[in-house]
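Take a look at this one chain, the form predicted on its own, written out in structure tokens.
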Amino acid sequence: MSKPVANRVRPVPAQGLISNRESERADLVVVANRLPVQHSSSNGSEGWRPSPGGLVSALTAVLQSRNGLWIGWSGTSEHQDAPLTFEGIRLKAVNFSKAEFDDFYLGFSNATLWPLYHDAIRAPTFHRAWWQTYSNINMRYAIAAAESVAPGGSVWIHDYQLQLVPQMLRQLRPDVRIGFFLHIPFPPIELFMQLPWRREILAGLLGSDLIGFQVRQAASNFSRMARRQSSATGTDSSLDFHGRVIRVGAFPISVDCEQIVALANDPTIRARAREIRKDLGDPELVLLGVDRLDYTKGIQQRIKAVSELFQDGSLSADKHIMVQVAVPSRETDAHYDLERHSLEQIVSEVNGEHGLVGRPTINYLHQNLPFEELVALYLAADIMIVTPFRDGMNLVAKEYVMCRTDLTGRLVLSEFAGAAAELGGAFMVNPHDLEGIKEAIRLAIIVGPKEEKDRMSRMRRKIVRRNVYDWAESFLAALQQTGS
């Protein structure tokens, strides 16, 4: 017999909470861990600039058209003077201290939930103090949303850092529609059951009217878990819970297709792509990896596979070269610092064994690159290798495909990335299988022009059907169809 979902977080009374004048409240509120702006300092001056990425662009667009407001953390505990507006939308900052950041973000979000939701590739850590801070910070976001949304309005909550917010917000504002989207995978029952606070997380998510995931399997994992660990009944796509119907579904996120195509056709960027190949020594073949520096991305496994291809002669140092971009991530976390040093050691060993004078086998970049430079790299690369052990979607794969307007280029893709469900033209691999990665790269090297074109054409047709703006609009349209 399933046990009712418990909630150990004490509800905050709604009476007297909503202090904003009704005219100042927003019809649509986006609640995310971060604001769409980030603090920067350069040339001795400090200021705020837009955060990169298609998600910010898409959500900004829908907020602009709906009297919207974005709630999130400013990104720093030192500078809390975040702007009040951004590209025509209002912003509301949720602040927390350095100690709270350590427990909420580095701790529970990224040392407990992140590894657990990514197949426990690394063992998750469970600390009661982290959980308590996670609960407190989620309540802070919920109160901010409750104060900001107009009567009968909609709130769209994003990602694993804020899974308790839907229920907390429903307790405070039962009049509003609540949507939640998880950008990372949702684990199978066997893994999720490890979480000591599994029922509280489920209760938090079940406060939503609509819960969206990247792929159907994640949606199914959640619905099965909800039926097993709560009083919810129903199907994978519709749950009955406490007299409400909760819709559950897959809403695969995409990229800004028009922007990427425009950049890929920009003469300046195309010239930069040719310059990159020249700087690399005009090789016959360029392989490329672009990832956030994270143990879930399978970068070290990929480098090992490439190293063995040089060793067995499938790749030749005088004709072939690889570029690996590892975007800095969570640099205050000691585990990620260790990941960086381990990766850099492997790259150094490969270059020492297989590189030539003035021509390293692997050109390694540990830095943030402007998107224009990434597009130039996508254009310069003959083979893109995307091999995460587990990924909610992986937009790098889609960006690469959209850049290849001439239908050249080959994609080697992990079958455990959400993008694999859509990009059937890729050379699919099991990222845990070193020999499988090597064989997929070998096939990508020798593929003929007709097959290359056919594969890329299939993938591009799939992506252009549904860009990131379509994704946002489809989710909000589905949310409006739910009951409140």
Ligand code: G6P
The other form holds:
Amino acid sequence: MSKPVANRVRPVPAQGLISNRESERADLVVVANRLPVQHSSSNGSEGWRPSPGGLVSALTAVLQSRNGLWIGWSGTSEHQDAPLTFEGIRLKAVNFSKAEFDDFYLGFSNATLWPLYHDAIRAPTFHRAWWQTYSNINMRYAIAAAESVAPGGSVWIHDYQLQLVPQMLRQLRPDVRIGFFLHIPFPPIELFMQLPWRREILAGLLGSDLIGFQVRQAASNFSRMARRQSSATGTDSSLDFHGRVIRVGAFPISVDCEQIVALANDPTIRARAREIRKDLGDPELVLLGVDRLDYTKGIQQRIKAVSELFQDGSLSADKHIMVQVAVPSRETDAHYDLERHSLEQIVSEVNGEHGLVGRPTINYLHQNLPFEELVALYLAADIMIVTPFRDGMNLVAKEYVMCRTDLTGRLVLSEFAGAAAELGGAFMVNPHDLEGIKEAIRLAIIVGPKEEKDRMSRMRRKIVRRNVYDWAESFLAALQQTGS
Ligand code: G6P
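Having seen the form predicted on its own, could you now give me the structure of the form predicted in complex with this ligand?
Once more the chain from above appears, this time first in line as the rest of the complex follows.
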């Protein structure tokens, strides 16, 4: 028989437990599930490398300018020797055992919250033991933050894995400013209500001074939910809870525009883009998909749409080709394993039916490519297809647009990606509507050069207005204004 499990947050330890010397504490602490470094053993050499992506660069930059420290998991239970510094900022690793990894990461974070917050595309699993471990691990992060932040400092907590940390930290350190940013969608009330621990999660988040979401809809879902399921009162942008004011708002994340433009203009990467097209057999048209291999991304649906376009003659194997990059992700989770197998089956069926000798219709890569290679692919692609069923933002769409410095290129984009709110120049699709995806791709194929350019420049203008550094600074500026 399994042990009885309490479904309450563990009582917090007394403040006296916080022992770090004040002089060593940081003015700004970032708390994220992962550290900005990851252990890797590729190309015959083992070691810690910076995690890729604009988010890491932007958060590292704000920490560098503010005597900052980053708390996170090393990403492995084997190598617990994560470095103590990274590009001039201090790091503090939170470690989990294998059993905690199973319950906290694979379980509550990625089999309960992830599907629930993404429109329940897969049925979320509710498991009391997972919840208990989620609370325990959140407490571990909260204690690490409480020990690290200077008196009156600020703590910026990230994402769905750590939603209890704000309240836990507030109890430990009522003197600090607490910001929380959710990178994924916040679900509508009807879905969130399924969560047996919905009140605890809301109370956890309401420990913050500022709660940021990718889009206004998510902020409003949260505020409505908080008014309904807790004693919070107020509006979508400001809640009163236990005598405190909590600001709620949309802070759409972006990409490192300057870095992407520099790479896109780099002659070596441009040459690589030409080489990719040549390797693909110099087709008239290259379609591209780049996603983490995740069931929320709608990859199979997109491949089906492309396959039907080959079937009905809108595309033809001697002139057109699709490249699909599926970045390996959460591979020990059964849903992800299944998704990979069904996707690979579909890809092979389509290639079997429509491909030519030496020329598959779908060039499929299940690989983690260096960012330079992705930029070369973005440059090589005439049409980028991004069709998640639900996505907090989707930075791939923004990366593609930023690469297209010559204003060519067409984006087919799901209206259920946060990016759709900003990228009105895309060919918008409902990712559940196969005919709609086909029609959008057809339109993207035949669009004239003037409209192509107009659409692309509209999208680029929107993105360059706020890059990922502006995003981080604007969140921190809003956090600074709270409680004053
Ligand atoms: C999404 C989440 C992040 C997460 C990333 C990769 O973007 O919002 O919090 O880190 O996916 O997933 P992983 O489970 O590998 O950290």
